[in-house]
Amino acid sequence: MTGPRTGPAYDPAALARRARAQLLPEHYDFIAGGAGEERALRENEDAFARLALLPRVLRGGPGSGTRVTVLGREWPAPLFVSPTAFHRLAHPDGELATARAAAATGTPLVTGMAATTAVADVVAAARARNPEAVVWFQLYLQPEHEVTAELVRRAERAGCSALVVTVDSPVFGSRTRDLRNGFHDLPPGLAAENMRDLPGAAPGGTRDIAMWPAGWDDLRRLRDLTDLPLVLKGVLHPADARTAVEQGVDALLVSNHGGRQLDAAPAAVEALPAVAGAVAGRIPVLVDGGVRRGTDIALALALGAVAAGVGRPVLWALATGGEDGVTELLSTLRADFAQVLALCGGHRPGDLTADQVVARGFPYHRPKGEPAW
């Protein structure tokens, strides 16, 4: 017996191998690599593989749907594109191709502060494809308040609907592959375009993105600058999650920076349940890191997230297929999640619950109150 093909149309590892064949070794390593011995990088994927989903059966009801609401906007699926740097290393069209593909599939995009295309151009490309496209801007707080203020004004003028404030980078992580390759600067013709013509930069020139130990008071100053929702990215400790809620943050993004900062950090999905528990539904919790397939999205939702972000696979798809490659990837992930949701007995993303997540192998830890076999 056979049926229609609705499962994943790609092998994530094979996609990465094809991208590796397309890219210069130092550029591939920049995208693929992590900090230190790359334990956190590997664990992001391995942690998902250690988890299984217990499907529910005979639940009846109307047909299923994948829509979710995040910060007042309806998304067609609990999937978004996480911020990643330097898309023009992967393809000449860079962030413009990514933005068009995300908009065409209705997938929200977080465009990076270290993008090789300015935020105004990224948003324009997305809105030309879909006037309702959701684009958020990733922001590193800078030591000079006027620099942060100008970046915020640019994101506002461009039409971004939220700021994703990355807070896990008081210093740069030690990127082993970049150090080995001597990769410290972009090739001629490429630059972090959002850092151009900022206060303190030479006319027409760019500034470096500063990594420094910002504090909660700096976040409060940012709150005073803008009415845009603030999404705090890089929160792993539940105490920080509680403080963020108290400080009026609008959402959290559980992330270990793709394994590129603290190599001893846990996988993002391992940190997710404690953060979601600390938040207790007061604000949305999102997650990224190691998301490769629909089952990963489903696991993330069951453990407390409202949506999951995909990062490196977008760059692999961009390198191998340009805009069409990213469109296919995002469409595949969305369809894969819809199938997993249905197979788990769910009609909507909120039907996925923590008691459906178990560790692979024995002993099997039964949900509380479930009778012994």
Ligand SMILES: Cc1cc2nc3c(=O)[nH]c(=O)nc-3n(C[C@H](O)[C@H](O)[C@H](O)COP(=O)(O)O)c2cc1C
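Numbering follows the first chain given and starts at 1. Bear in mind that the values here come from a model prediction, so they are computed numbers and not experimental data. What we label the rigid core is the largest C-alpha set whose atoms superpose within 1.5 Å from one form to the other. First, how it differs from the form predicted in complex with this ligand.
When two forms of a protein are overlaid on their rigid core, residues whose CA moves 2 Å or more are considered shifted, and Ser331 is not one of them between the two forms.
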Second form
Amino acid sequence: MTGPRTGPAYDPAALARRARAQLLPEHYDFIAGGAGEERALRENEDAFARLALLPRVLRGGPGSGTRVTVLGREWPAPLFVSPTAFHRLAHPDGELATARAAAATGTPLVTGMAATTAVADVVAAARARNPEAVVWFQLYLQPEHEVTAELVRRAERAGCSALVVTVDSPVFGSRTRDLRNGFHDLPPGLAAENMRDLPGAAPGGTRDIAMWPAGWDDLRRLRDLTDLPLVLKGVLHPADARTAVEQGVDALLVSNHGGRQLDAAPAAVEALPAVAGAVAGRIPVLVDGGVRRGTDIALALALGAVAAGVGRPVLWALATGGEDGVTELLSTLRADFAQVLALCGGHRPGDLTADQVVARGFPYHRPKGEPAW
Ligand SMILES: Cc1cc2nc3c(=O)[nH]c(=O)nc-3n(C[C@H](O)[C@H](O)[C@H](O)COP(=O)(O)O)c2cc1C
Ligand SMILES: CCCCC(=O)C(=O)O
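Could I see the form predicted in complex with this ligand next, after the form predicted alone?
Starting with the chain above, the whole complex follows.
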């Protein structure tokens, strides 16, 4: 073998196994688990495995790197950290460690409303590592408008540059493992810190996060409340994607919530082409669910996403290695994607196209609903 070894050694399943050994079983299950029979959860990864990439050849080089532009900001790679609750279940440094690692690698972070660290502290930790760090705030619209408004003000004051509104949770999904384990409360000493001192909370106390069936009117009220770009997370139906564009939404995140809400939902990557088709390039489309390696990111881009998010792997890396673990994971995913892009004959992320995606089998075929060559 000649030349430098460029392929990173990374085994996502082994990372999850190592994390399992570190965590209390009910905490591991909370993170790993999904709704119902966990079909949507399994399908997220399986659907990627059913797809293959046709590389293009003799395209010359060198490539110009992995950078992409999303909502006016340049990202070093089409990769971001999806919002996940309660990072201090995984590691005592929790969201602070995740934020530092994301910032150090230039990876945009979506911090969750259900974080165990307040958004101001998350952004401060990220900016201390990298003044240019991109942090977005994930929001569940709350039934009381003043509560939503206060959360938005906190995200704005903290320096978040977009709001990711999760719209796939009109009610909470049935998490089979949590029901079996009786896991429904954070352990003593941990709290959803963004929910502290909100209207309706006891002094010094936190409010519960409501899963509530908001409507498009509520989204319009949010639009009037803030100038931050709005990203809708959890859109799977192309008709909703079209409405979102008409309503002035700034970006979509195609997601089945990591299989934690509707168990009959399709895999995120399977829902992506129809949503991207409905949006027709008018706003950026992001995706998460089952993204574990560079080939998954490449498939997502070829099928119309501008970037892909990772959820559980970040928590596994945090559990096993704290900040350094997350830094290693994010750098590895970026290097892996850079290698896959080059192997596909791409010079830049936008070079990956839908005609390069085929469904495995003999003979392989174009995924249904995709235009023929
Ligand atoms: C432990 C855990 C907590 C999560 N919490 C939230 C949340 O508070 N808000 C939200 O919009 N999505 C949440 N998600 C969903 C993620 O944002 C994301 O859609 C999903 O994890 C992506 O799939 P992946 O874990 O296969 O990468 C959570 C996922 C996990 C695993
Ligand atoms: C109340 C926050 C729950 C977070 C969570 O587990 C999820 O959104 O999947």
